Structure formats: structure tokens, C-alpha cells
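To begin, one chain is listed below as C-alpha cells, in the form predicted on its own.
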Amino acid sequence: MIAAPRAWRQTAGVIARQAPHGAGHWWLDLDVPASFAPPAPGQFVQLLLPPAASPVLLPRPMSVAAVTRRRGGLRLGFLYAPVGAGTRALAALPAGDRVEVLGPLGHGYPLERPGTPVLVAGGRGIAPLLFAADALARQGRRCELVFGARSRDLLVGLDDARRRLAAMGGRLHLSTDDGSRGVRGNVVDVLERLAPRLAFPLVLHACGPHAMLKAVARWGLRHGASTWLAMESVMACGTGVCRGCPLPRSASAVAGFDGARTPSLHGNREWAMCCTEGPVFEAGELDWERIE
């Protein structure tokens, strides 16, 4: 299990910048006051748009891609695709507009784990992993970053990722399903080639589509690598109250479940809450046969 996250709070955030980031994605910089606890890589926040600007009632869960300290507070960075009504409304907000921010929420990646850190990203899953690479660099640790997508056009923010990894002394390894950039294949194909050249033990930190995470989880379990995966689910509240984001526990997690010691906003014996017990889970905690 991962250590308990820091306390969350709700505050007003001010949009500092919105800009295209490639492949139909946007980068958002949001300023929050100093009283807002700095999120860790893998944690998320809930963004609630002003009623007059939003066609949806519920907040949007957003994985944090960057945190920068600034005079009077923090600047939070987000990488997102405006694909639904809520995110399209968010993309239309100009600099200076305010949104409500709830967070930081959930558990992040356990970057303090000893071993060789290997970050594995699919598409816009690159965002929290570049944040993780920054955090590792501040610890004086170099990482390997495996970045895959269906084609080169979907390697979101590739130039930015390359620059940032080079500045940190990390190494970037690419794959595309169609072979248009890097290895022809997927991120697991890259792991198979890369792993024999790395010092064991390996610690994998992954983010991307569930199909990719399932393959990475199975690879990590098969090779005895500590593997941590940032999951997605429908999160209406982000705090465990609505019970809307269950993920199936593995047989071993069910067997070891202790209801008497489980916090009330976590799940039950069969189901884990993605928002309060995740979104980052260890591979052995979930039943991958039942995850879509």
C-alpha cells in the first residue's frame, strides 16, 4: 500500500494560460493559493467550472502534470483533450477566469522505492510521468521513459518530453503501433528489449489506456518488477462519497482485506475505490481479467 495522501481542500484557481499541445490536446496552467498542498505525481484534482460557463453539473477529474512554486502560491499544469462537454467548456475559458479546485486527491506514485525507475506512458498518459521524472531528478535519480502511441501524431508533446528528459539526464524510448516513430509495436515490446540492459530491481510507473496498463501489469507481475499503475474511472466526487469509481480487487487483495481497518471512504472486500485507494495501484492489487 502507498502512504496516506496529504489533506485536500477546495479553493479558487485562476487560469493563467491555455495553449494547444499537439494531437488535439491542450495545456492548462492554473494558479492556486499557497494554502493548497502541492500535489505529488500521480495525484489528481477535481475542477468545477463556473455554472454560467459549463453545460455539466459535475467537476472534471484532472491528473496533475506539473507543479511550480510561484510568489503567493502554486501553478498547476494539466494536459487534457477537450473531448466531452465539460472539457470543451474548460478549453473555452480564457486566462483570468476562475474555477473551483478540489485536491490534491488520491495516492500518487511511490517514487521513493529503491530500484531502477522505468516510466511507461501511453498517449496523454505522458503528463503525470513527466511530472514523476521531474520529481526523480530532484532526488538525483535518472529514469528511463517508455512512451508509446498508435502513431507518431499521437505521441502527445513529444518535443517537450524529449527536451525535459534530456535536461534531467533521462532516456526516452519510443514505440508506435504503425512503426512511424521508434519501435514498431507497443510499450511492452520496448520493455522486453530494454529490461535486460537495466539494473534490477525495476520499478515501473505507468499511465495510459486501460488495455496498455493491463499489458504492463501482466509484464511486471511475470518479471517480478514492482509495478504501479494510474487508473481511470468515472469520478463524480473524488473523495469516496459517491461510490462511483469501483475497480475489482485481485483474489490476493480480497483474501487480505481487513474490513475493520479499512477507512470508511475506501471500498469493500470485492471493490476498491479508484479515487481514494488509487488512482495509483500496485499491479497485484487489481483483478485484470475484470478490468476493461
The other form holds:
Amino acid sequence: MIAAPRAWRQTAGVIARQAPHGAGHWWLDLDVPASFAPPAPGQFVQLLLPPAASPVLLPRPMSVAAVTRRRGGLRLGFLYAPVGAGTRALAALPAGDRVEVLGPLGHGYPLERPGTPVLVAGGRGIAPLLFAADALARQGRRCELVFGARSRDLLVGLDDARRRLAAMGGRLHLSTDDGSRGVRGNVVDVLERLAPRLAFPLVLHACGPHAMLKAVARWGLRHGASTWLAMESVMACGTGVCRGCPLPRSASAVAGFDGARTPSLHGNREWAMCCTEGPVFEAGELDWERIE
Amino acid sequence: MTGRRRLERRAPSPAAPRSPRGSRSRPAGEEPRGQSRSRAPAPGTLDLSVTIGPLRLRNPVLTASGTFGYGDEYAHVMDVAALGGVITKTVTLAPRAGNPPGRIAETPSGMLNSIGLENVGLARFVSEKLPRLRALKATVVASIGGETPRELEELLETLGAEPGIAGFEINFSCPNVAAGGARYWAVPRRLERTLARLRTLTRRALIAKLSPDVTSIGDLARACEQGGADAVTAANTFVGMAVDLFAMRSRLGRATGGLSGPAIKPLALARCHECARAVRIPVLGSGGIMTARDALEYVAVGATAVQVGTANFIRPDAALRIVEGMRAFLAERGVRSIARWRGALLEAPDAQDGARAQRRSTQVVARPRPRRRSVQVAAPPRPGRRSAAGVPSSRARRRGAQVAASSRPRRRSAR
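I've shown you the form predicted on its own. Could you give me the structure of the form predicted together with its partner chain?
Complete assembly follows, chain above in first position.
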């Protein structure tokens, strides 16, 4: 693992739009100046609310769901659910308000890898994969999108995903636990049916609850697919200084750990830091037994 | 000294427009540069420098250990050399992997951490981190931690001769390790003996970082002073817990963690005050400092310098903003030196503090007069007590004036 040059900055972003996005989720468009480096799919930022509007102390890590260039800078899109005090306060901010945005942070998906890209999303884990689908389309590549949720109501942003995939000629494969939409079952059930029809090698890019990511990682390891998973963790700084977001390395990753080559900012022999070494990890890098 | 000059260039201009006193919409300590009152001293005449044993800092704001990595992580977004100093992540003899997740839990106005002294170990600190630290040109205080006095000696035997380290902070107070943590070191006799042994190994600044979770932090501070420490830090995090009721377990991987942030500021401020009353060596105040006004409260109760910790996680340049805010706050009140602010609210020990305290004056040593120009007149010297900088206050004033008048190199630099 080679250290990426640190390109992150903290800068003021202006809320351009906040709108409900279905199933209790919100879409946020945030304008940042040109000094903000363009994030890649899978990377994240830390959003800090103005002190007067914030009931929480720490910034909130949030993955980027869209990036568009505009005059004078970038427009970053975020798909989020107001589930905690911080995100509820964010949802209450109107267009025109400012938030501090620190990023881009971490490592994103290796979309340039040769093979058939299969995006695997669980619930609001769709966010970075919408961005990944856009990026693949710009490269002129097609992808498969496997999208699962507990029920049809929680397939958040489904219309958006459908539109983006249609533009690139990609295909959408749905699953719900209750069978209310698509395959009754989970995303791994869809992968089992889909894989025989796809050209190998497969490159899986996944985001969703850790339980789903565990299943996708194991499926990918079993089938020899190159599998990349965007992990979550409680974080404080997001930049590697606080050492607060460890994920357990797999036995093979521990055995192959080269302390002299791995920048310490990226973690240690036992733990990988989610913020700097991730949030996107290859399936073989982590010990899925110990991940909750 | 480029960082110092840069700061002085940014000092408020006397020609800046005067903002109306009555319509202050933001805390005065956080006013941006250039908006200060017309009666502010000319740029460059405000002396923020402080002395900690053999160490002279260009300003009293350091980054707290464990919140700023090894200094270079934030170097691309701020001038690290413009800080008073950088205290590095605690280094131990062997590398430490740290505690299992969760390591962080946000709580009301604060956060718990249970990192467990994760660090690269001494060998890699010397080979990989120190060269980068030297390149930053910052004033570097290396934090060292050990489970026994012997381990600390070994660390100092190696690091004591390394160039680029201006001083050492001994982490006597980690709340998140099974051995050699806050509880082990909260024994005055052990602290005194250990510091006496460390004192023979280096002439650079030795700072003892203490736990606030003790009956009397003043007793620990006195033991450190007796052992030969140049300063004490008050204080590390407070032991705290957070419970996930739905999972029915701790929100941290271990049962407890260390609480930091604004939630602990009143607590830590009182610990700082207690230490400042107990010892003559400088006290570094630490705990929940988010703004320049927080920092100036610590200085007012007797801190010589302050450490900014949790705020670095929220804004990487928080410590630098605090330096600038302190400068603006003091300048607009006509205070020409941080030494004049120091200890304005420091009360002499009362009788309950024991026989040692009874030998001291019981009068309040200086009245707080922060809004009057008369604070430019030095506070009366405390009876039987040297100033918190450890030198007679008149000498300190002369030295401050010399440094302000010329950009001569620091005379007693350890580097």
C-alpha cells in the first residue's frame, strides 16, 4: 500500500439544495470551491455543521454520491438518512447555509480494474455506488448494479439509479427480503443467479450494512472475484491522527504486513484504520469473523 | 523563526476600524485579524512567548499528545512551526497495536476515546518520524510512555541525544492501558523517584502529564516538582463510560475510556488551578480548549501554556486559530504580554492544602482587571513566590521586551 498524497482541505461549502429522496432519506447538494480536490467514488468527507446549528461536537463522515463540475468549483451530492442528532440537524439546514467540509478522505473503489464491474448496494449503501456508476459511464464502461433492501420502500433512490444505469446501458438487479420487489432474498442470492451469465473476471464494488458486506466478501473470496467493500466506522478526525477507527486485518494480511513499507498513517500490523487505509478494502484484507 | 515573523505580520493593525463594543456578535477571542480596536499595540509588540524550564516557546499553545499525530499529518494545511509546540503521539519502547474497536464514542459536549497508546514504537519513531518532525521546523515535544520507570529511562537514553526534540512530556496518565497507566503512576513517591532518575538523563525540558482522576492533583504536581520536572500538564482525560442500551454493552471496546472536549473544561480548569497553586514550576493547562477564550481562562488561573486536543479533530488548524484569537483578545485590551495575563485569577493556597500551603500568603495575589488598561502595569509580585515562568517577573519582562524588539535566536534553545 502506497500512501496517497494528502490532498484534503477543510473549506466552507454552501448548501445548494436539500430535498427528500424517499424512504426517509435526503439528498444534499453542496457547492465547494475549486480548491477542493475532486473526490473519487468511495471516498468520503467530514461535514461539520456551524456551531450554532450543531447539537454534536464532531464532524460526520459521509460518502460522496455525486460530483459535478460547476463554474467556480464542484457540486458534491450526498444521500443520507437523518437518523442521529448530527444528521437531523444537517437535514434542518436550508439552501444557502454553510457547512465546513473536509476532504476528500480515504481511498475509493479501484474502478479501473479490468473485468466486469458489478456494483452491490444494500439500502442507502447505494450512495457511493451511484457515483461509481457515473464514473464507469464516463469511462465508457457498462456495469451491473445489484441493489437489495429489506423491502421495496427501502430501495432508496431507485429511480435515480435506474436513470443513471439506463444512460450507460447498465442493468439493474433488485432483491428484497420480503419479496416486495425483485428477487425474494438478499444481494448474494442475486449474485448467485447473475454470475454465471457474466464475463469473468468479476470485480465487485460493494457498500451497505456490515452484515451484507460480510456475505458479499465471502461470496467474492469463494468465487475468486476481486471484491472491494466500503466499510463504516465511528470516527473522530477522519485523517489518521486520532487512531479511532480500527478494523481487524485478516491473518494473511497480518502475515504479509510489511511494517517498513506500510506508512504508519495507514494503520498497524493488527489494525487497519478505516479512514486512511479504507474506507474501501479488498475482501482478503480484513478478518470478517471479527467485524461487527 | 519564520513562523514567528509570519504571526507578527498578521498582528492586528492599529489602523484597523474599531468595531462597536456593544454589538459584538461573536466571541471577542475569535475575531478575525484586522478587526481589532484602534488602541491595540503596534504589530509585533505583543509578546506571547513563554518559558518552560530550558524551553522557550514562541507562543503558549501546543497540540496535545495523541491529537496531532507526529506533526506532519496536518502540515499541508497549516504552518505547524507557527504553533508554540507540537507534542507528538506517545511513543513506547515496543510498537503497540492499540485497543480493539470501538475506540471513539461521542458524548454530550465531549468524546470518549480508548485508543490504548497505539504507536509505531521507539525504533520506527527515530528512523521514520523524527526526520519528518525535524523538517517541519516546529518546536517538538516528544511524549513518551512506559510501564515502569526503567522503560522511561531507556526511552530517554535513546531520545535524549536525538536532535530536533526540544523537550519531553512523560505520559504518566493514560487511562486506556492495562499496565503502566494513570492508576500506576498516581503515586507521588513513584513520580518523584522516576523524575529524579529521568532528570539525570537530559537537560531538555521534562514535562509530567498527570491524571485528573486523583484525590489531589496538587500532591502529584508537587512530587513532580521535587523530582526535578520542569513543568506539569494538568490534565489528561477523565475516565468515563458510555453504554449502548440496545446492545447492552459499553460503546467502547473496553469498559471505560478517556473523556475530553468541552464537557471537561470546568473540571480540568480547576485541576490546572490546583496545580498552579501547588507548584512553582510552570503548569500546562489542558482539557476542552476550543477557543482563544478557553485558553486565556487557563492562563488566568495560572497556566503558563495550554494544550489543544479534541479541537484538532474538528478543525485541523484549531490550535493556530486559538493563537491568533489570543493575540487579538489581548491586543484589544492593551495587554502587551501573556505574562501579564498569567495567574490573574490564581488564588493562594488555603489552609486545607496542608502545612506546605500555610507557609504561603493567603491573600489573593492579583485582582482580575481584564478590561482596564491598567493591566499593563505589572501585577504586584506574589509574596515569597516566583512567577509561574520560574523566573523573577521583572527579569521575565526584560527578556520579553528583548525578544519582541529583535528577532534574535532563542538563547536557551534545546535544539
